[in-house]
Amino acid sequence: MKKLTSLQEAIAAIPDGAVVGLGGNTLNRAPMAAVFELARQNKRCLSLVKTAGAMDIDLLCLAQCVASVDAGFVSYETEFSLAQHYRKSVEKGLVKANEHACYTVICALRAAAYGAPFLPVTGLREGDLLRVNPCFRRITDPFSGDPVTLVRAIRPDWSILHVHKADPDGNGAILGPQYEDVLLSRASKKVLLTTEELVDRDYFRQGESKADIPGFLVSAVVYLPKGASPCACHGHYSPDKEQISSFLRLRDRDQLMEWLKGGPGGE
């Protein structure tokens, strides 16, 4: 089956209401071109999953694409400060924030990757997370009799990952920090790769390079240089601060749609 496709076709396959994992970390290697296309296609009621999000989650909240967010952290953690669109969406009750620690998102994804309904998280014993997030349960350890916290598995319907190299069969390689991208590929039902460089099949078949993400896990591949911009991509480009600042000046969805026409990823 042909996996190499256009960004528009790949995003069209993601239905409203899907659970969507987003790769990268804060302003590093987030799949921003795909995020822009989700907004352009007016996707609705998405449940986003990410350990540490920033512009990706913020933009999709401004675009009114989001129903809920499972994340350990959503903020720019730079001179750009807080993710105000995400924050306002949660405060207004438009988006449900299922607060986690980054570690508990990782455990929830590991559970899905292992085919388990949940995993214990021994580091989480007390705190408001246990009260406000329905993903957590407290049980008695049948071996020791001590209390233990469980986190429910999170299995994305789709995960969108931006990689450095991919071949037409969906084998992908990440150079530099991998964050949770490899784990997302194992935990998800389907995976969309956008890639800085499209290599031929022999790159992984005959060379010394190994695929971090094997092609049999991948449903679609899009050749998309600068697919993480205006976020950074290790070894290729740094954050485009002018574009990020331009986005942060937007105040509503109408302004965002106009910005997307001429902004990064625009036509």
Given for the second form:
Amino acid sequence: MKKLTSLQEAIAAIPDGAVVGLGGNTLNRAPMAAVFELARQNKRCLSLVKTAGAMDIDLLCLAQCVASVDAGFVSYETEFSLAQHYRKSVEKGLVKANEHACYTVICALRAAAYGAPFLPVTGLREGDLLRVNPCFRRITDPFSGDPVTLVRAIRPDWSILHVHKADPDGNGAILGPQYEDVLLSRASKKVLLTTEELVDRDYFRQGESKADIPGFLVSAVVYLPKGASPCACHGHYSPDKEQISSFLRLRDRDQLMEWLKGGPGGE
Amino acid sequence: MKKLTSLQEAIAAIPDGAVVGLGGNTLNRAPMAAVFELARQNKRCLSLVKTAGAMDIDLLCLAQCVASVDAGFVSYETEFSLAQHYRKSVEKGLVKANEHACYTVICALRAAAYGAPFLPVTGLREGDLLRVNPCFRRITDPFSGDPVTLVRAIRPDWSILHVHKADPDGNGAILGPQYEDVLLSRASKKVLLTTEELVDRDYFRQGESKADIPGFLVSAVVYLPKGASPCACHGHYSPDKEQISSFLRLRDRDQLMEWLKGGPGGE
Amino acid sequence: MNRTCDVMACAMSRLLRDGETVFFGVASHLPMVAALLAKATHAPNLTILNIPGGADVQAPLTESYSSAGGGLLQTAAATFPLAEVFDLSMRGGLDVAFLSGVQFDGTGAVNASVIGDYFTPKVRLPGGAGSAVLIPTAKRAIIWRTKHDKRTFVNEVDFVTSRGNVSAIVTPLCVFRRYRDQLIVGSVHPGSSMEEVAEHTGFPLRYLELETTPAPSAKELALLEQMDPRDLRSLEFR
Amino acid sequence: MNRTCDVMACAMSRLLRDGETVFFGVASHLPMVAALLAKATHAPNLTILNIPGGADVQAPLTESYSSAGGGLLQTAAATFPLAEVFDLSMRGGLDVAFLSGVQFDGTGAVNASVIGDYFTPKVRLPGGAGSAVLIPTAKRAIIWRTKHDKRTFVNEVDFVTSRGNVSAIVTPLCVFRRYRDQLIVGSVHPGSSMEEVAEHTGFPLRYLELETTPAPSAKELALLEQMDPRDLRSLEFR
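Switch from the form predicted alone to the form predicted in complex with the partner chain and print that structure.
Below is the entire complex, every chain and molecule, led by the chain shown above.
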């Protein structure tokens, strides 16, 4: 029942081929230290799930860890432009891009959280996504007789979330925007928390502010200050633009592995 | 655009025949003052929606305001026993009881909040509720070929919620358990907040703690301390057992109207 | 002489296992006390879920306690609202749901809805609350009922609010356990007898061996006293 | 001489009406600035919704601002997470969604997905984010795009990420408006001309009258300066 562990051990528990949900949004609170470790441990054929990803997905594509990406949007914010490694991996046929509207990822995760096989998505009515993404089906609403689009549940094997505070039992709290992290914690079979701060068992029990993610949903907790860096962590740090730029200059997997040895986030 | 109004005016805007969602759970944070006013204004043919109701539904049945109740549970907690007025109204055929599992009310409200015609409810597989409640349909999951139960969306015309703090723009916050109140605020066409405390416009904007219900969803705000009494309001007051018992002694609508003149909650 | 409420609380407590998640709803004082007792004895890692949305609450049940009130949130570690407890059960993650009802038959069917016909009922009951979705999805559904008579344990329920997956029913006289699609007598409470159970049960009794429900230990009684100073566990008997 | 970003921000601002709800996503600096400008001028009761989940945020956009970061929550009145913004639009409650894309045709079809074939793309684009569900459901979808050339405004998009209900497209040269199932030129920005627009557009232009987009007023320019001191509105032009 001991959940508090090292990053190496926690990531070692995630098998090749796993469906992995990633917390955060674009350059905000992505679980970057855990992403680095996935790359270092040379994971293969991961299916990544996220509404809007950036450096996390881009790096795992460069590291050749990825089989497919279910996402609505994969790109850096304006100043860093496209996610070139993701882009090239898809163009070369190495990674399958399963394009969603961000909301259909949310609906697919909600379906998983609700133990339901699918959820209706009223807004997705026409266009080519319906044609190319096998997650979608059009059926007839049995109540009204009108057509309605369903999205199939996506249940990650693991979700990796970087939180602000966690206790050794896996109770975790996020300050500021939660993005889809709380939903991911419910939708996934197992949850790995990396945490900016480790609090003791009384912190949530005795305090006014309660955890957003209950410990019984969490399999592993890793104490990891700066665990979202070089992405931002609300209230702690902004994106580390130098590190991001230095990553963006890498050209292949070997350079990435060298770069990861240098210990990004630890500098 | 002025939302801050009197209870009389706010309730006057709710038409006979409306589908009305009620906040709170059993004897906790039910919007009792608003319920009293619905009775005083002699509303007719309301369709009430709530996961678990008690005195609110019981009183509106005694007042003959109710056409139907969609709920999973209608009863007082142990010491006050059954909701006799609700019970008798159903037995006499005056009120239609549309029995749900509490969760199917939640799913029906979620469907409304998601703009979806229905939601799947994995757990509802057999038994007589499927047979007698027209909200449910069994279909074949187009992804797996397995049977699945759907529950039709319930979109209240109005929801009435008693909150702890609200500002004049309708931003409202609940302390402690939220029950289905936040969901009701999203699922309903219009929302009426009664509030224990009226805060100024800077309270949420400048403060650390934000409103749970954004003002743009709210049509009317009524400043109403003790607005949940004789039910409990977490952090403010416990159930007023004397008032509840005094209500339970009422035998008919006339006695209720007399009792309401006495001004319960105001004593 | 043991009080029935203490025997039932202890029997319900022993049905829980360490590390499990357990949920109960409104006015579920006996399950609340039973779960706290389990947590204080053999199941320290039990996670208690409830209506107000506090995950993993702690004893004691002081003056401010109400089964759906905010007090249950205050000693919780995390917020986990009712809707999400249901979600958890739907996706197969809830270990135990404590539920009740008004009529039960020998197959484990539960009626909490109506006596008589649904559309023209003789008695409109409170309704099954979560049972129609929780009994089929929780890993184990445990029923408690503080009445044991032939109007409660019937040959055929008037209405099937829910069916299937009832693991045990704890009554003032005995513990029924499920064997395939039948309820059989698992144990008879100290002070009662198989004859008494049979006399008060509307369906034919079956059992494998004559077992007696263990009486509450001195330690259990002391813990009950300490955790439930208001004696909420006896509320349904008053 | 007006800066294009200021002309666009003002044109986008004027498309918003008082009392509306408006949403935009990641890296949507121009819509953010336009919405704040509208709020400071003709639409004081605009409710601004965004990725981090703050409903009704306030200017100015200081150093800590990021389009998806927590800064946007701090001056908000309520939390209203992204998932709920989508829900709002699905149920018909979102007035305006600002979206972008890479290719557009004369029917208002939007491509943000791929250049070439979806399964073997020449260029894999970032993806449409929310557009496939927001464009059909928001009361008005407004597109902004800081490039106006024949690779952007094409006769036929390579892939229809979303279609329908685009109310306006604001570019560096003009504002397209929807008329039935067509985009027509609503106004040409000061300093540009219908000829220039036609030269840079891959589909045939239609219009009812030659209108010029109003230039930013001195008051608008002063407000822009004050609310967007970091000049985020020009970021996409650098």
